[in-house]
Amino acid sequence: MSSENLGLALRMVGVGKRYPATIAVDNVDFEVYAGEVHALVGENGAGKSTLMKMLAGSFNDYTGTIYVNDKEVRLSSPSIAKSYGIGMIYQELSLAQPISIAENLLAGRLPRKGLFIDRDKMVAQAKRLLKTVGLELDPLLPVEDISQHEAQLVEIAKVVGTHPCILVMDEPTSALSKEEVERLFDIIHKLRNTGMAIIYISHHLPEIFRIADRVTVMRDAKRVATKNIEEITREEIVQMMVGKSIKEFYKKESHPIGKALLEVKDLSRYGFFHGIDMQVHAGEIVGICGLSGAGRSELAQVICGIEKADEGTIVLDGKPIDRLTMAQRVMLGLGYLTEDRKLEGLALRIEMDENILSAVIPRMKRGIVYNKRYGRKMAKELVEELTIYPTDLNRTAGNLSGGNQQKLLLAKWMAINPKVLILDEPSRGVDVGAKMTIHETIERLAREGSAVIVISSDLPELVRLSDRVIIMRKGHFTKIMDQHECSEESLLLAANTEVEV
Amino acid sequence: MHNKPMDKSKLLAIGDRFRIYILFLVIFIFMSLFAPRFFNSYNLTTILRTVSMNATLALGFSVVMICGHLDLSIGRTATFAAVIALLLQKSVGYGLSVPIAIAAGVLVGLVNGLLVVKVKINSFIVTIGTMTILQGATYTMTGGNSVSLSGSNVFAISDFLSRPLLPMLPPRVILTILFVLLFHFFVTHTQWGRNFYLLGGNKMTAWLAGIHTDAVTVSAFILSSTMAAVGGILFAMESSAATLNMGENSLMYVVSATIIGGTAMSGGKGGVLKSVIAILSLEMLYTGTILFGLGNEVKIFISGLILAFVVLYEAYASYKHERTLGQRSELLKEVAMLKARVPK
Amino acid sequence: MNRTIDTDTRALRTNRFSAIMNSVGVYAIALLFLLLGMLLQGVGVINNFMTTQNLMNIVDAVALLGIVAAGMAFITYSGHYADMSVPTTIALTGIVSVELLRFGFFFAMAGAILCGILIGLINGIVVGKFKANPIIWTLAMNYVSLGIIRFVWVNKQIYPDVITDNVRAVMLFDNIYRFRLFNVLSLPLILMLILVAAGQFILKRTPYGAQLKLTGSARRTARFTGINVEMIVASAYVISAFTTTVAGLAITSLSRVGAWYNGAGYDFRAVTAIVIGGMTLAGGRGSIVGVLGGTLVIGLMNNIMTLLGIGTFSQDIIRGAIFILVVGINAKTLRSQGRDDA
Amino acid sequence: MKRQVRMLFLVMVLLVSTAVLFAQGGKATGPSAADAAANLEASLKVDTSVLKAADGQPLLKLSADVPKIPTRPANPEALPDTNPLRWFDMEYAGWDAQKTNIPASPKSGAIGKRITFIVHGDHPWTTACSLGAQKVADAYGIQLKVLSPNWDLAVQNQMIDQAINERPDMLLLIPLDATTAVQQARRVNQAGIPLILFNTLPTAEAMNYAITWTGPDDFGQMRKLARVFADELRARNPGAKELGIAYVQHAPGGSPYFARSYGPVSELAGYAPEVVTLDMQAPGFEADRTMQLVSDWLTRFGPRLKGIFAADDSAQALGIAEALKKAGRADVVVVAAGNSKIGMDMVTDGSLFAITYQTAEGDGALAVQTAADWFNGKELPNRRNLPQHIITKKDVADFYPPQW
C-alpha cells in the first residue's frame, strides 16, 4: 500500500543522544508516514531503543530537531510526548502490579466527574479497551492476578487506548502465543488503516516481512538505510545490520552422539507439567518447542532444582539427583540459563567477573578462603571466547548492551563446565552477531560432549540447532521430531495441534 | 477465564481485603460484651478522642506508604509543629501561630520529599536524619521545657475541642472524621490520589503515563508532614500544652496500625481508611486491657503478636501466590488421575 | 567504533577511581574530621584533641556501636535494610544472661548467645524464606520479644549480684565491659576489632561473602544460580543477632542490670553508622571496614562537638544534618558513576 | 470502594446509636455509705506509722522542714539562671494555690474506698512506688487500682477519662508532664472527682484543681545535695579559687531536668561562688553515651574538672565512673540524684560521693496516706513533702536492701 500520500507523521532530523560513556544515537534522520507500519531493526546497542525513548520523551537533553505532523516539537518529558500523540509499548512490561487493570489502562487520564473520578465510566472504558485486544477480564482485577501474556495485551490496549497518531511497539510479540500474535497483527492492520503511523521494532525478521511497509536499519548509533519492504530481502537486512553476509551462519554440523547424560522419568510438578519422560545424550542438542505457558521453563526449573518435583526421577550421568539441591546439581555440571536475564540471570549491579564466577563460587575456594581473583583467568578466557564487549571485567553487568549481557550470562554457565546445559530462550532479544556467537558456543559445547537442551520460541533457531525437537503443549510432551522432519512449518503446526494424552 | 464462579480463594481474597473491618467488628463486639464499662458513650468518646492524634498522623503516613516510601519523622514533626504553634502563640496569637506551625510542617515534608526525589536518598534514611534534626530543633526552641498555652482564657480552646458538640462527638473528633473522609475521598476518587497508588505500584508506569512522579512523591511527603503537624497542634491545643516527647510513641503505633490495616510497604496497596480503622481497633483493644485491669506487658505482647501475625500472613500469602503463579487449572484436574496411576 | 572505545577508557578510569573511593570514602571523611579537630586545636578553640588518651576515648566510646553495626551490616549488605529488633535483642539477651548467671558464668554466656541466635534465626527464616518485609518484620519481632520480656519479668530489672551469690561469676560478668588488656585496650574494643576483622574476612574472602553479595544485589538471580538464598539471608540475620548479643552482654555488664530498656536507640544508631560507612540500602555494596569507618566518624563527630562545648540539643541538629549530607554525597558520587542504587 | 463507604457509614450509625442509648454513661453513681460515721471512727484507728519500706526505713515519714517561701519576683523568667528565684515557679509551685471547686471531704473514713492510682510509666521505681501505696491501702482496706500509661501522654489522658467514667472515690495521679497536668487536673476537677497529684511537680496552675500534692521536693533535695557536694569539693581542694564542675542532665522535658541542674546551679551561686559550671549536657540514661561525654570533658577541661553532678545514679553514674577510672581521675567528686541499688553500691565502693534519699515506696505510700487523711476529714496543707536526706558512705548501710 502506498502511504506517501497521507503525509509525514514524524520527521527526526539530525537527532543525537549521548550517555556519559557512549554515544547512543548519532545524527540520525528518520521519517515515518501516517498510515504505514515502519519497522526499525538493528543489533542490540545499535541505538534503536534510545531513538524511540527519545521519541517517547524520556530525555530532555537530546540534540537535533523532531517534527510531529510537520510541527517542530521538543519532546522533553513523557507527558509532552503524549500530548503530541506519541504512544509507546515497552518491551519490559510497565504495568503497576497491585493496581487494577482499569486504572492501568487509563493511567493519568481517568475519567472524571467534576473533581472526582467517575468509576462507572472508568470500568466501561476499560472494558471497551480490553475488547480491542480480545480480552474479557474484570477491569477491577489487579494486574498481579493475570498472566504475563494477558498483561502484555493489556499493555498494548493501554497505549492504543490513548489514540496516538504515532505508535511505537518495542518487541511486542516476545511474550505472546501464536494466536495472540495473529490477533495483534490484526489490530496493527486495523490501526494502520485508520491512518496511524506505527513504528515496529523487532528482532524477528519474518514478522517484519509480514506486517511492515518500510524498514529502517540502524547500526552503531547511525541509520544505515530505509527501504520499502518489497525492495529488500531478509538476507540484505541482516547484512546491513551486521555488515557481513548471512551465508556465514545457518549451517548445521553433525557430530557423534554418546551416552545418556540426562534421564527424566515420569516427572511432574502438579499444575505445571505432568508425566515428562526424556533422555538427552552427550553431544546431542535437544530442542523443546512450545507456546509460552506450555510449562517449558517450569520443567527446566525442576530439572535444575530451583523448584521441587512432585513426582518422577531425574538422573544425571547415571546418578539420581532428585534429592540434591540446585547448588549440588550445579557442582555436578547441570546448568540452567534462564529466559529473564535481567531479573534471574545476571546481577546487573555487580561486576562482570563476579557474574561469570557466581555459579562456581564453591568450586573456587581454597580452604575456606574465596577470592574472585582465583577465577579471573577463566573469566578472562570466557570473555574472549564469547567476544563479550567491553572486555574490562571490572565493569558492572548493567553497563553492557543486551546482546553482551546475554553472552555474559552464557559465560556464567560455561564457567561451570557443564555436562548438561539447559538454555531457555538463549537468544531472545539479542542482535544477530550475538546470536551467532551464542549458537556457535552451543554447538561447540555439544561437540565437546555435553548434552544441551534448548528451549526456544524462535523456530529457525530450533531447526538450526536441534538434533531432535520435542513439542510441548499444555504441560505434556506431545511429539518428538527428528532433525530431518524439522522445519519451521512442521514445528509450528505441531506446537499448535491438540493431541490426546 | 471470564465469569468464573466465586470460588473459595476468591472469598478468601475478599476476606483478606476487608480483614481490618472484620477485625474491628470482632474487637468491638467482644469488648462491648465483656469489658466492663466499655459500651457507653463516655468511654467511646474517650476512645475517639484518644485515637484522634494518631489517626490524623496515620492519614498522611499511609499516603507515603502507598507511594512506596516511609516517613519516620512524623512523630517528631508533630511535636515540632505543636511547639512552634504554642511558642509563637504568646507573641502573635493563634491566628498566625497555627498557620506558621502548619507551614513548618509543610516545609519538613518538602525537605523530606526533595531529598528523596532529587538527591535520591532512600526515604528510610532521609527521615531518620530529619527525625534527629527535628528533635534537636524542638529542644533548642524550648530550652528543654514543655510549652503551655498562655493568655487570658487558656482553656477556652481546649474546652471547645474536647466537649461533645454532637452526641459523643467533640469538635476534635469531628475534625478528625472530616480529615479522614476528606483523605479517603481524595485518595480513592481523585486523579491525584490515584496517582499515589500508581506510583507505588510501578513508578515507571506512572512516569510513562505522563505523571510528574517527583511532584507526586513530594506531595505525599508534604501531606504526611502536614497531617503530622495538624495532629500535633490539635493535640497540644486540647491538652493546652505541648510536651517534648508527645509524638514519640506515635511513630511505632502508626506504623504498626498502617501495616495491620493492609497497606503494603512495597507500595500501591492499602488505604487511609483502613489505617484509621486499624488504629481504632488497636485502641479498643488497649482500652479493653485497661478496663480488664491488665498491665502494659499484655498490651505490648498482644500488639506485637497481631503485627507479627499480619506480617507473617502477608508474607506467606505472597509466597504461596508466587509458587502457584502460572499453574494450569486443567492440569491440576489430572493430578488425581496421576496419583491413581503411580503407586507410591 | 573508535569513539566508543575512547569513552570506554574514560569510564574505566572513573571506575578505578570509584573503586578507590569505595574503599576509602568514609575514611576520607574521618580524616576530614581529624583535620578539623587538629585545625581547631591549632587555632586554640579546643585542646588535647590529638592525644592518645582522647583518640582512645573516641574508639572506646563507639566500641559497642561498632559491634552492633558490624553484624547488622550483613543484613544491609544482603539487601534487607536494617534489623529493627536490635534494641530488644540487646535487652533480652542481657536479661537472659543475668538470669542464667546463677548457673555459672559460661552457662550464662552460652544461654544468652543461644537466645540471640534463636531470634536471628526466626528473623532469618521469616525474611529469608517467606520474604516478609525486613523492616516491618524485625519491628514486629522487636515488639514480640519486648512483649516476652515484659510478660515474664514484668517491670523488674535484675541485678547480677542479687541473682546469684557466686562472686566469681558476678565479677566475670562485671568485667565483660570493664576488663582491659595491658590496662589500655578494653574488652569491647578488642571484641569490636575482632568482629570487624572477622566480618570483613567473611564478607570479602569467603564463598559465603561472595554469595551474599550476589544475593544482596540480585536475590532472584542468586536463586537461579543455585545459591541457597534462604540460608544465606538467614545466616546474615544470625550473624547480626550474634554481634547484637555480644553488644547486649557488654551493655548489660556496663549497666550492671538486666532491664527491658537496655539497648534503646541502637537500631537507628547502627543504621546511621552503616550508611555513613558507605553501605547502600540496595545491598551488595560496601564493607565492614567501611562500617567501622562510619562508626569512627560518629565518634569523632560527637567528640569534637563536646570539645567545642556545643549543647546536647544543637548536637542533634548538626548530627542529623551531617548524616544527610554524607549520605547525599555518597548517593551522588555513586550515581555519577552510573551506579544508581542509593 | 463503595463497600468501604457503606462500611464506614455502618460504623458511624453503630456509634451514634450507642451514644443515644447510653447517653447516661458517665454519670455519678452516688455515695453509698450510710454508716459513714462508724467507718470514720474505724478509719481513724488505723495506724500506718508502723509500716516499713523494703529498706527498713519507716514507710511514712513527713518532711520535718517546712520551707520558707520567698516572695515571687515580678518576672522570674527574666532573672539569670543562677538566681534561685529564677526557678520560683517550679520550686514553689502550689504552695499558694488558689483552690478551685475542690470537693469537700465526705468525712466517711478511708476504709473500703476505691482509689485509682495512675503512674507515669513502667519502671522498677514505679513498681516500688505502687508497692508502698499498696501497703497503706491494705492497712485501710482501700481498693487500689494501679494504671500505667507507659510514658504516653495520650494514654494517660485516656486513663484519666476512663477513671472519670468509672468514678472512683479518689484519683491519685503522677502527671507525665508539668504543663499538661493543668488540663488533666481540670478535667478531673470538673467531673467532681477528688484528685491528689504526687511525685512529679506540675505547674502551679494544676495545683488549683487538686486537693493537694505529695512527693519529694526535688529542688530542695538538689540544693541540699549541692551543699554537700560543695563542701566535699572544698575539702578535697583546699584554698582553690576555682572549682570547675559539670552537669550530666536529666532527659529534657520535665521538672527533674531543671531541678537537677539549675537547682544546684542557683544554690551554688550563693553558697559556693568559687564553684564554676563548665558544661551541661543531657546524654540520656545510657551508660556508654555518658561515658563518652565525660571522657570528652576530661579531655577538654583536664584538671579544671573537679566534680560532676549527675541527674541519675545508675546508668549515668556508671558511665561517669568508667570514664573517670579510665582516665585515672579518682580526685573528681561525683554526686547524683536518685536512690537506686546501683547508686548505693557505688556510694559503698566510693565511686559516688553522695546520692539523695528518695523513697519510692514512701512516695506512693504518702499519696495514699494523704488520700486516707482526706477521707478521714483531716486538714491538709497545699503540699506535703517527703523527707530529705543525703546518703553518703557513712550511712549508706542503713538503706539496704534497696527498694529497687
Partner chain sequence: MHNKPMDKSKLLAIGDRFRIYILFLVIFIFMSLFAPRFFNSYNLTTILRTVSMNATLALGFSVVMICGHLDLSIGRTATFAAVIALLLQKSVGYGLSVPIAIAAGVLVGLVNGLLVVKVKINSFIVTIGTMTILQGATYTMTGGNSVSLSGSNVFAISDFLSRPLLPMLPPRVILTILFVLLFHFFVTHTQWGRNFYLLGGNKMTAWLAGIHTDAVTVSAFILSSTMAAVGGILFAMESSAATLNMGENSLMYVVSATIIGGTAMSGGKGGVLKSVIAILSLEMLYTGTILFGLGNEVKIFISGLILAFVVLYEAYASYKHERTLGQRSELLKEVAMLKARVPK
Second form
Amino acid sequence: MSSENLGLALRMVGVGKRYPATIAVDNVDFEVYAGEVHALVGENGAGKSTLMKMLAGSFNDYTGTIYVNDKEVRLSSPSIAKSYGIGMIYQELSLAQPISIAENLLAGRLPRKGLFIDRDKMVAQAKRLLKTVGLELDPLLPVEDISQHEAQLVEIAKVVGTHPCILVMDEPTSALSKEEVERLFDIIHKLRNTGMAIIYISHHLPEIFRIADRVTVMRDAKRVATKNIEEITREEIVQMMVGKSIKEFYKKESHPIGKALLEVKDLSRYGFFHGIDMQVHAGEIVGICGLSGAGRSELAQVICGIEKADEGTIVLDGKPIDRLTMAQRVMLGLGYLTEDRKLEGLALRIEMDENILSAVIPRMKRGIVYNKRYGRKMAKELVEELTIYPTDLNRTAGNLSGGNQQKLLLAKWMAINPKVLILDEPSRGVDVGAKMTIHETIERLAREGSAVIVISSDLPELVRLSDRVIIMRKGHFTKIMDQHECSEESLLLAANTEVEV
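Would you mind generating the form predicted on its own now that we have the form predicted in complex with its partner chain?
Excluded here are partners and other molecules; the one chain stands alone.
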C-alpha cells in the first residue's frame, strides 16, 4: 500500500513565523503522508528548523493552519504537540547528563510502585528501548559516561519510545559511525512500514536519496519545491538550495607549497596516540582521516595546547612551543577550530563581535584596558566575507542557525591571521551553501600561505580539499596518500587497514 493510500498525517497551510528583524518562515505549505519518509532540505537559515519548531509547539504566535490526521490543531506548546503524537529528535541532544540512561529514556513516564519508582520495571523498559536502536548499555549508566554517538542513539530511542505518529529527525546521523547510520536506516524503514510519518532533515544528500520518498526544498524562508525522490537529482537540489551546481562545489584549486610551518616529532599522549611525526607546510592542506577512536581530535588538542603531551616536540615556524600555553600558541598564530562549536567553540550568550575577537583580545589591549571598538571593523569584514546572517554584530551567537554559528567560529580563528589552523570536523551539521563557504575560506587561507590541517569524517570533503591525507588508526599514522591517490573508496579502505607507515 502506498503512503498516499494511508492519508495525510500532517498538513501545514500558509504557515509563517516572524521575528522582530526577519521573516523566518513565509507562507509555507507542507504535507507529509502516513508511512512516508519526507526529506526537508535547505541552507542553514532557510527556515526548515523554524518550520519544525512550529510543529513541536515552540511558538504560540505562528500564522497559518496546521492539521494532524485531518484535525485542525493549535500547537502552542511542546506538551500539546506531544499529545497529538509529534516526536522531535533534535541535532543538539536534549539528554540530562548527570542522570541515568533509563531516567532519560523514560522521563515523565517512569514506572512507579506506590510513591516510589519501580527500579526493576524501569530497567526492563529501558533495555527494550535500547534494543530498538541496537545498544546493549547498562541502563543505570549516567549519560555523561557514554560516547556522543551512543547518546545520539539513546536520544532516538527516547523519542521513538513515546510512539509518535509524526517523527521529526534533525540531522540524526551527525554523530554516528557508518555502521550506526545503517542501523538507523533500518529503524527508519521499520517505523515507516508501521505507518509512521517521518520528516528527515539532513545536509547529506546521499542519505536523502537512500531513504526518502519525497523531498521538500526551502530557501529564504519559502518552500521552493516538493518532488518525488525519483523525479529529482542531487544537482537539481543543490541548484534549488544555493544557486550553484555541485560540479562547481567540488572543483579543486591548486596553490604553491612553501616552508614547514608545523613540525611534530615523536609526539605521544599515552592511551591516545603514539610516536607521531608530521610536517605541514605553508600553503598546504593536510587531511587526517580515521575511524572513531583513532586519536585524531586528541592529537589536535595536544598540538594546540589544550592537553599536554607525554613525549615529543612541537615546533611552530621554527620555534619550539611544547612548554607554551594554548593562549601563547594562539598569539603565535596557531588556531584550533573544535568539533563542538556549542560547548567548546563559542560563547553562545555573548555577541557575535565578541566571539570573533575573543582570540585576539590581547592584541587589542591598550595597557590593561580592552575596547572592542578597536576590532569591530575587522569583525564586520569577517561577517561579510563569510556571509554570516544576520549581519548584526550585537546579535548573540546562540541566536544564529547552526551553519552560521560554524562560520562565526571560523571567523574567530581567521581573526588571528593563523600561520597554522587545525579544523576538526569543519562542516559537520551544516548545509551545502555553508559548506561551500567554509571550503572556499580554507582554500583561501592556504593560498595566502597558512598551513591547514583538516580532520574530517566526511570523505568527499577530504578528497575535495586535501593536498595529501594522513590515515590514522588506533593512535598511529598508518599511511600517507597524495591527492592523486585519494578517493572515498581508497580512504575508507586505508582507514580500515592496519599497515603502519
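Numbering follows the first chain given and starts at 1. Here, rigid core means the biggest group of C-alpha atoms that superpose within 1.5 Å across both forms. Bear in mind the structure is a predicted one, so any value in this text is a computation, not a measurement.
Core-superposed comparison between these two forms: the CA of residue 85 stays below a 2 Å shift.
Positional change of residue 214 between these two forms stays under 2 Å at the C-alpha, relative to the superposed core. Residue 393 is among the residues whose C-alpha shifts by 2 Å or more between these two forms once the rigid core is aligned.
Relative to the superposed core, residue 113 moves its CA by 4.7 Å between these two forms.
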